[in-house]
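Taking the form predicted on its own, here's one chain by itself in structure tokens.
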Amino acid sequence: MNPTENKSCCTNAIDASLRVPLLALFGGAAVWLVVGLVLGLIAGIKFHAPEFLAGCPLLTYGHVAPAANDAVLYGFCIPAALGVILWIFARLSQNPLALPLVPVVAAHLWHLGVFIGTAGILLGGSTGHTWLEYPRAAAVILFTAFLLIAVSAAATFGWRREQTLYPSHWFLFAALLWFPWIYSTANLFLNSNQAPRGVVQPIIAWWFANNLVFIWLALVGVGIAFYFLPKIAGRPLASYGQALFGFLALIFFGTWCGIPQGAPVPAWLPTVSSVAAGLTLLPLLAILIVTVKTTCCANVSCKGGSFCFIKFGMMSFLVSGILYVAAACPQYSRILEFTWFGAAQTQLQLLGFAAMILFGAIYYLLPLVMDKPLPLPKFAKLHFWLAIAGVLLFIVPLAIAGVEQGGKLADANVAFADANAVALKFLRISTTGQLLILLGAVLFAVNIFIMTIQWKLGIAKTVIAYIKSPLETSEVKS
């Protein structure tokens, strides 16, 4: 727990000061998240059954699978660390956000940005780069929106009271930083109209989808985790000096890594990928030693709660890195390449990783920002048991899927078709994950949207009952 916070005046002034930034970032969050979701069961369906929705052009497989993961990461994912961040911040700085309106203004830009995005890739208009489908119009929107939240974080952070420095601060303020550089880099050489030719674009795209669904997500991820745990728990992170290690062998192994190994690419960057990869183990350890140290025997009831959501997130950080080594590894990669093994790895570093640590962090501090209860708390019991049981039913059976696939796919005896039907039977079942998944995200709206509706109704009892009041009069003495 960090010691310079405190139950006053200046929390309850900061918390204030959140309030409609965090309720513009997570509402357009939630939304885009079921939108997502939903999308991504249209796609789910569709491989098993192509005939699901056959007369619809723009739900085809190759529309709706990415629309649905930039819609699970661009609409969800980064506004809602977004605003999670935004939150921390003050909170450390012990002052009030600064430039509250800027936030609120650039949230609104986001989910337009989406909304761009998501439709131009439903009417064909893809990129065609993985994680950067979004026409350049929605991109320029996605920067300049990131920018001004970034600005208030920072000037938060800047304006800061307490000028002491904890782990969150490292991961977060780089989390700042990180986006905005890899997004438009890749935007700019891969979007403009003097893209590069061959085998740069590829290499450029590899990178800047390893630099995102992994790096990124992993800095927010860790970052707020490392806030929450501690804090949740009553005691002191673990060690600042493992925490250290692991955030800077994070950022120097991580960015090596994501060229696959049948790239066809200079043989020398497959292998200096695989090599990161493996080094990445050590901060994955340390983050886990960190974690381990934090939660154990602490005294926190587990029945669902925000520290739930957390602890099962970092426990899923640390499967997916692992799965991402192993992918990595040039011996399983022969197997597991162009399987449903990698898919199931970016699933579970999105639902089961940033998702989780997402909804924990959200229900944690949404009450006390608006300063009520949770309208429905069984409601987030319930989305704890549901996401859970959603992401083991969607993740487990694509890294089954993957792994039979790709012993398939390595006989030469076996025909193409026939090894991708092996996978059918895993298919069906992770439909089933991604249904509970997705009710869980109806249930986290609700929560959100009764809060939403709770706080516009306070208001407007409040402008009315001031309205109606009657006008004081002052008597003139002669």
The other form holds:
Amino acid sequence: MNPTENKSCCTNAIDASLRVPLLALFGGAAVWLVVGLVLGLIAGIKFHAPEFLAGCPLLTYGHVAPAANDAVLYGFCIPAALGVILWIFARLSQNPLALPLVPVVAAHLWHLGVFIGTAGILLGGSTGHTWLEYPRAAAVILFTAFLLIAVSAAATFGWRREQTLYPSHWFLFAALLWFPWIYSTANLFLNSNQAPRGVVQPIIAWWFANNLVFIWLALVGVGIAFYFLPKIAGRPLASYGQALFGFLALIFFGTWCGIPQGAPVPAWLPTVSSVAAGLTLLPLLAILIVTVKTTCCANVSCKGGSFCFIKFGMMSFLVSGILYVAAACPQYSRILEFTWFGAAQTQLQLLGFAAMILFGAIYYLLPLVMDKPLPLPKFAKLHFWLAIAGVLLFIVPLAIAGVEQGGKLADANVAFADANAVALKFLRISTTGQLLILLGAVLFAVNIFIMTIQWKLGIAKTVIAYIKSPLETSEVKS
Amino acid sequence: MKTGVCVFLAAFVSLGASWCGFVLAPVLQLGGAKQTVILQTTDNWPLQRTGDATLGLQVYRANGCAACHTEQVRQTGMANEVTLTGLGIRKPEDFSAFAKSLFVLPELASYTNAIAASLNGWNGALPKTLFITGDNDLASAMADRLKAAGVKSETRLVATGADIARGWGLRQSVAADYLYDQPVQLGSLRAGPDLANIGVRVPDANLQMNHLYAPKSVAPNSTMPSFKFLFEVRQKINGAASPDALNLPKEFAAADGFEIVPKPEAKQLAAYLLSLKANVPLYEAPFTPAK
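Previous: the form predicted on its own; requested now: the form predicted in complex with the partner chain:
So here's everything in the complex, that chain up top.
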């Protein structure tokens, strides 16, 4: 049907226009990814050895666990996704990035916001709402930074030379609208001096968490995958109709998920969520079909390259979506609610799906943007295998732990401590998985840093050469 | 989806709809919620917390206790609990024999094991729970039979489910319980026990503080981290312990001449934990309270 994009003369100019903003976004994102995974590892170890770092109030479990999740989501996934979105928008518009300075400022603002937020949580300033822990100052900064980047993306789109609208556009465009809306709503209600009373708070927090962790990441991940898969496979995205259905059904049904089945709220809320979760299977299926049709016959040798990262990401998306729907089923929810199962699903969504797709995209586009091959391509390959092994070792035991723990907790004859002990056995394997994921992330960060340093050295050299050369000529002339 | 405007409209309409449903509607439906009345009384529920307990909620939030603890009891249903309250002229052995004579009744068939087990080795202590049934007719029929046999019994409405059986509460948590929580700390993972009724279960502030200081001093295999930093180790003044000092088992106590004293945060947190009680019957979560 439609090719990924029309080629034109100025691809190099487009890529060059993104160099500075993308380095700022990705560099900070890589740091936060490593920070988040280290915090997550500390949290994991604390479960086996509660005395570990117990004397350090900053690093008590109730601080590191949310700080780790937020650093991975707000520190890595969102800015990395924004960088990839800017690149895709510029490429699809066949236009250099509009307002290129704006995203540079915004990237630094964003990372400052994440820093303040993380410090806030560690110092005990968390708001106490899941995924909204960052204190007010951080939330304001993040919101502003996001808007700035969205403006630049919208301007790039608005001044486009190539008029065709691709499926990637739908998903990414929706994502740019989604975040400011949900983030401002949630913070205005929950992070203000006049928060609503009682259970309205968790209801809004659940609505927000669903729309961020499930829907926003899905929009971004699938949108990015629908750009890169056809591009790398060298064939158009299969089945426009199914992609359109997947998009519409995802945003129309998916956005109603997220209220837990056992929640102490008026019964219509969890019921609506449960029905919506069932219907969300339809877009999952449509997206699966499009992905498989696009990639199945592609003859791409994929030894740890971008293609593999993104394909693995799409598989994780499907599994994570199915786990999400399963947990919204009243029968299963009775067992799975309040267990490690929920954490397994969330981490799969973050690290198995979103992060994998972003790794793939960044490994693909960064050499183009920098006009230089990856400095350590072997690291990228090793990263792939570490990431896959890590995700499997992390998530699978965690999900099993959840099911086991849930079964034991549902039987009042099993002592609470025994239910806990069963889960702990599995958690031990999970912590190993976390370690592998962290190692992979370090390799990723090293590649980005070397590229940044090479680029800075390159600039320094040009500057020095520039300073030297005109001096000589001017001396001669005057 | 040929133009950006179409995409924008589709996204706007779908997110706007869920915003109306899950943000606006709950704010309108529940935002103005007021205290409710405790069933069969004129008392209001819930009560405002005391100053210390209100501050304690902030300590709970700041330390992220909700990462491991929920504050929400679930129930699977309601049932009738038939309890003996007086034997009249009968002896315990007589009553056991009488109860077993009822086992031939077909409607009692699925409860005979439970009744037999509960009477096994019973020394006559009252009140004595005979059995629990979801069947209202059976419960009242049984009450009639017991009355006819000259023993006193009581049929109480109880909530059922694993959380209730674990002693985590007498009924499920409902929206009204959280009216004064700011922020509401429902939690999503039970790495530790549910705390919705910890003030009923462990009403002793000193024990709570011992547990916060050294969880293993209360629960030997605890995986709960210690919150030592909410306490201070101080030299005893003239060798005398201050009234606030923790009274810990030897292996957890401070060195000779020193004592462990809670900082204000620890006291507030303990006050908050003691304030966690959701143990009164409400219209939306009824049960028969113990007399």
